[in-house]
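One chain is shown next in structure tokens, namely the form predicted on its own.
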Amino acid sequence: MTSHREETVTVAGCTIRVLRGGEGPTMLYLHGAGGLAGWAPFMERLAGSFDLWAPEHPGFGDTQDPAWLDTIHDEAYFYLSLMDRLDLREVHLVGMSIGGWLAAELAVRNTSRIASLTLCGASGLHVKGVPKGDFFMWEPEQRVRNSFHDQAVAERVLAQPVSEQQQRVNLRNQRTVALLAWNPRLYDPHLYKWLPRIDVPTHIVWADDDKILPLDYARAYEGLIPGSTVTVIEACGHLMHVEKPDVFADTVASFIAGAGS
């Protein structure tokens, strides 16, 4: 095992908490709605290659209600001075989900700090006559089972007790999603006029079975990202990260290897 550990950060009046652990190229992961659960097996893969750092969103988890967050945008524009504050540099920016979206909507307004981008079935945008799955309106269970190719990882997930701490941070996880993401559903009307501005190697990494958003969005990415490239993970959905963690790990890394080549 790869030691890792928990650490905090204090930026623009919000303290969040880090999990950090490895050595090598810096990588800044971001998670999706779920939130930051733990240091994860795709985790622990990849700090075999990288020293990387996944911090918990503001609003997400046991972090603060910072009165500055209302839009996506806000916490974009937190992680941009996030990495000034710990200096980060040529930063390898790993986004899932709606960590995703927020990568992208990072990437549009500076990529001094960043080597590479890739985005993981990534939220933020809107193809016409491609409806997304509305997981604001799923049952728990629902929820649970479209997010998975493999309903035999479902299983193992919806058997998994939750206390009751858990549950609390599960709604406010719930809430804050709601907050960024609710009107319009899980896109940002303004984002696709800027993605051409990203100038750094980007890879988009999607389920060929992700019933929340489809491949077409995968498309709909790398038609406007410069030069960027799609890989699809076969038999496999939305939380590709949870269902096929060592795949998605390699795939994750293979690219950056092959981008700093």
The other form holds:
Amino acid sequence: MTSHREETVTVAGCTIRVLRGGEGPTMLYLHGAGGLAGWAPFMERLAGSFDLWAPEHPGFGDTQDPAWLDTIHDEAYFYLSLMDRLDLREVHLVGMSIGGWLAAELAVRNTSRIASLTLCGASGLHVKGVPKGDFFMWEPEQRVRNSFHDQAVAERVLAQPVSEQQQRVNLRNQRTVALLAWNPRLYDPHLYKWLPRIDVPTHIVWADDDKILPLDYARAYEGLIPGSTVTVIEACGHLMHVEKPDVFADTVASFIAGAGS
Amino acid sequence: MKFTLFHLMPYADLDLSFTDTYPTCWTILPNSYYDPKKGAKLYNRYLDELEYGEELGYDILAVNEHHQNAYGIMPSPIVTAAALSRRTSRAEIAIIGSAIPLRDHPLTIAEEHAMIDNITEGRLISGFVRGIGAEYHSWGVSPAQSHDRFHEAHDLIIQAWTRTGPFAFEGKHYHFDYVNLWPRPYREPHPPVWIPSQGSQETIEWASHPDRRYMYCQTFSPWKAVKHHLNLYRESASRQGWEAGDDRLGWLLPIYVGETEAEAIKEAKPHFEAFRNKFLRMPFEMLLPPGYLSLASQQRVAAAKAQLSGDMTLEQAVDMGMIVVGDAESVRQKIEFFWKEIRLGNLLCLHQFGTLPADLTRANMERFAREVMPKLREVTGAAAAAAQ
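Switching conditions: you have the form predicted on its own, so give me the form predicted together with the partner chain.
The complete assembly is shown below, putting the previous chain first.
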């Protein structure tokens, strides 16, 4: 077992929590709308080959709201500053869902500290005529069910007790997601124009049964980021890292190994 | 005590079997359920009822705003208030209220309210609300910005009404280089402002701020909650250094007066239950999207979720003091009791609810206006005179 530790980092007056474990090239994992639950099995697996950093975004979890947080762009500049501040180099940037959108926003601004980019079930774009699942409208159980292909996994997640502290964090996370992604819904209307700027090896990982962001969104990213490739994980829902943690981690790691960095 | 006749203007011809297919008549109920032929009749019927309110002696006629639903087909209270403004001459007209955070351009609200205030020569009462959760789904405005936008839009409107233009308004959500309102409102310094709310602590504190002292109106709620929140307003005012008079407090209450107690219950029951269990029903996620309430309030409400979502009978609602139903004497007694307990100066009477048809609505209004209102005026007026 790789041991992990919890650290805090302060950037732009905002202190966040970072889970960190493993050794090897630096990997920065940006979580999705659900927040940073804890050191998850897929993290453990990635920490076998990487020095994995999993920060909790400003506005999520139990930390204070920074006064500057209004849009996903603020989150992107925060992480650019964080990488400068910690002098992270040759970073393998991995973003899940809204974290994928954030990773893309970050990469169109500056890739000088980024070695590779992995977008997993990433929001950030809008494809006309391809509606996204409206998870703000879904009841809690439906939200869980629609996040997974295998309903046995959904049952397992639903059976887990939720502490009062976790409920409070969930409310806050949802509030921040509503702030960043309510309108325009889960995308930035200007992002697509600048995705061709991305000049690092880019891997797009998608679930074949993503009920929030259908596969067309993977193809849209593929068409806009030069040289990018798509890997589809079969029989899997949006939360690939929870539903198939080993397949997910290995898919992410093998592209990076293949990219020769 | 002042009496306001309030109308929700529901699409009363709604096919109530919609609940077999849809969880709510808000946001997602296809508008093929709306028949314009029937809707046109309803609009004119409801406006007639409001106009009749002036004849019957109500002090104020009130309209409100709701979007994309069958519960209240008044997406623009400006239209209904404007329609009333030239057909009435004595009663004040209250817009309770305009959902200002839903607008990207709240100056239109300042302009339209000012126009109505001019046309009526100062009979307009303004009101501002945030809009309910479902409307944040319908309008695409982030509920996480609702409070912020409400406060800023309010400041913009009040400044537009009171400051000499042109001036620049430099907000975070709203920034205009030329604020220069034509027309200025008729009333000085501006129309009175009412704040209807379900009773959030933040709203009560804000409305009772000494700079504002807005009339706070508790919307459709159990008596216990009404008492609690109206007292909270008084406490908040005195904490902030002023004494809130009775005229700062209001309650929006469904009222049905029948010939007899038994008839009243029988006549009101199906229509009230349609109002409460069909028109008002909506999934929790639609009612309270993330960020719509402060985290503390959201947690409190989440704990009471089951209570909010269940159906309710008329009898239960009567027991909880959410509606007053009875013959004229018992209705008078109940309202007098409420008044003695909290001394509220404004009663907002909802005499039409859900599917309540025209004849019952009129009879209800007439009995209330002729047999209940004069006696309540006597009691509350005598108390006011004694206090002076």
